[in-house]
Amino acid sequence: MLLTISTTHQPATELGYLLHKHPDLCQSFTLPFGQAHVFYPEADTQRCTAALLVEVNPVKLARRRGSTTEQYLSDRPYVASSFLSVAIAQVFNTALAGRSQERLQLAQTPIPLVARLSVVPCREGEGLLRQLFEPLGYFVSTTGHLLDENFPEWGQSDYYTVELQHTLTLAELLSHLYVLIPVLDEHKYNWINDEEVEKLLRHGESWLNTHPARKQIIKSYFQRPTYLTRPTLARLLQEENFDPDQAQEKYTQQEAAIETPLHFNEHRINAVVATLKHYGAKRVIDLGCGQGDLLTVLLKDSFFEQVTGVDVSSYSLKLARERLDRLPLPRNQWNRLQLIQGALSYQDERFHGYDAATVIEVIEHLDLPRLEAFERVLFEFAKPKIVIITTPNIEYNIKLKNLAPGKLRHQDHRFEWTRAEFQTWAERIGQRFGYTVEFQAIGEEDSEVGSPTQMAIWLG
């Protein structure tokens, strides 16, 4: 993917102080999921170019997410997405913070600027590239391609190269393309964690709030609702009837009409409760406990001597006390109980010395870099001696009739994982933490897809 941004300020070539790219030299700088290189196609007093060319490993994205066909097979490394973003960020930081030791005047005086990006994906069409951009002041000029130039009869592609040209400053034109690139990644947010949503939206705040298109754009990185977002969405939005709570309520209420009919958490739930008892696990930590489910179960069994529910949704955690609080259950039974809120991806000294951790149906809402934090925190750092992690199992999907071809059971998911990426995924973390693992179904299995659930449990 290529973004070039162009100026005939004069002389031209002050575009490297602003860049803090040097126009005489090429560099590369390495990615997570790649490498970016800046070059200067053209550097005289006239007119000035600075190319940003960000290269993506497919390969690497396919093994963090275990290797299948059309992980392989995609458009992610030619299109301008969400990766483009996390490399403004990360090659331009000082100029999309409006920095410049050399340059601090001009830094902060409009010139005109040219961004051109090859190319760019708009299902929607050319129509959003303009509601996007024009409502900032941009001259908008897109250049549609061919399916296929040898098959003219396909009709056209998805795909655009988009050329933008204001007179602006560079930090403005870096945080409206930082911003809104994203809002064109079908895909939401491959790489885009939490940290990274919070820091696009953080750029947006001096000028979302009176674009028109102020509802789509931040309602497109809702559809990827995570719990650290969600408050600075609806700052963003800031409307009193917009209620992100009761928005990812709603996406769970969805899953629930897939999966209730079924009984898939019950199964779940039954299925975890056995396998504690099985292993003698009277210590038990409920990681993203949500509303308590498994919380409720193991509080009213007296085998259990501690039962403690994490959350980072302080949402969640109300629901949960409230449901928990009417339970039966003798005064001197309480005591046994704790709820505390706290992200999964970070180390946290209140998560040690459980018998058991259990991690229900949590996972696949994690975004893969913070995935493998998770992985340090519950197996490195807190090392329960027992292990309990349920997901679903994607290729039961087929047998579900309420959910469309092709979509996940919630909009939150970031993945669902196949049986055998699931389990090469927890025989690896059992290499790499000294832990045993074995695999049990959770509900009726089929001989062909298997069961609706998959459950690893580690042995320490």
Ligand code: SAH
Contents of the next structure:
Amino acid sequence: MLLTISTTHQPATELGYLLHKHPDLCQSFTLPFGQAHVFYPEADTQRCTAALLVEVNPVKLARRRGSTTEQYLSDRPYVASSFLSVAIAQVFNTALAGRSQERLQLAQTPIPLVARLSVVPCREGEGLLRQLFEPLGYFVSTTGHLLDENFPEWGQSDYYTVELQHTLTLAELLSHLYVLIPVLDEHKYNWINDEEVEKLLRHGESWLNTHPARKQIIKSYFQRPTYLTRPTLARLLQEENFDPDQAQEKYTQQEAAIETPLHFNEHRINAVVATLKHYGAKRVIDLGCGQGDLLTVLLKDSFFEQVTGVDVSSYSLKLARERLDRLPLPRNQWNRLQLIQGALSYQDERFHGYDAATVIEVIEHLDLPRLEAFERVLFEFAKPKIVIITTPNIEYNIKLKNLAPGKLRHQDHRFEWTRAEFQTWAERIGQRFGYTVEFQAIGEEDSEVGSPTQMAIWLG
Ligand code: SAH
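Moving on from the form predicted on its own, kindly provide the form predicted together with ligand SAH as a structure.
Below is the whole assembly, all chains and molecules, this chain first.
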């Protein structure tokens, strides 16, 4: 499979700096499924073309997967597929990230670029190719190929040569190709693993949210939901045989039976939103967003400029997405929202750069040994100016008629804290990471046992 990228931005040979591959050389790279070669069919100051040739080795593949004749007979070695994305990520890693040691400014400048994919399979026809690339501003030209030139009466094949022209940064072009080529590849699940799927989708975040074919694109990655949920989550949680989606759903219903009649959730959300507004936090990341109760309220309120939800459960994220999609928002408002799958006990740079982080009824779901990792992820690395955490007040449980004595409110809760326990923890964090902390009771306050929910607000 062959991808060429050309530019007429002058001096055109600067493309070599952007791709980190010298125009005078032909370089080869070994990939898990074959070889990639980078060379320049033309390189002068007027025009420069870099070629990425990916050779898929069917024998290597068959060994990787267990052999059947299908591998030897497939079109894999010849057409642009998920392999090309993997090759782009490995061979043009720096360019894809928009970095360049020697030409950083050029890497961030839109330049005229033409990408040409020699053969792209597209069973749904060239319409899909246009739907994917035209909304991103590309001028798309396609050439269909006959099934067999010796037998024109057999008609057209599903294969196209595609040329994409646009003025944009090289990183944007690579990111578009990286995310969209696998959409055309119906067999991607056989070849790319779940970690790669995560990486792919993460790359599209900045532009996918406003893409009119967003649903179709994401659906093409999520066609097999179990593929994403089970192994990804097991890895993230480092626990085998744990199906968080199923467990969560059951326990959440039980918790709702206890809390809903008393409007705890409503009170929590009102208190959190009021606090965010009080401190002028316009860019908010909701960690452990669940099915998006808070996100829904934030997104409807134009005060909030950026609203990001993070959850480890792809099932919850899917429900959140469906729910948020039903909000009657103008099209240009959708880029305020991002949903990302992630675990709170792992450092993640996607959590950086927010005014405030909210963590609503989540910490009690974390194992105590993991809580410390979470504290560092949030207060040491992500470091938002404001952190709001709510958690049940265990002292109040005796007032809950639907809760058996001695039980926690949700079966997945690893602990519930008294007010003193929560405040000691919150103050210790404040001291350790240089935040001041204040507390607020949420819901009706009882003179003896306090309020149903407790909230801490840290200011950095
Ligand atoms: N904040 C939401 C959901 C609370 S339920 C609300 O108030 O309605 C707790 C959520 O935390 C669940 O959606 C669960 O999937 C998520 N969660 C639990 N452990 C997590 C972890 N380690 N990383 C990320 N999310 C986690």
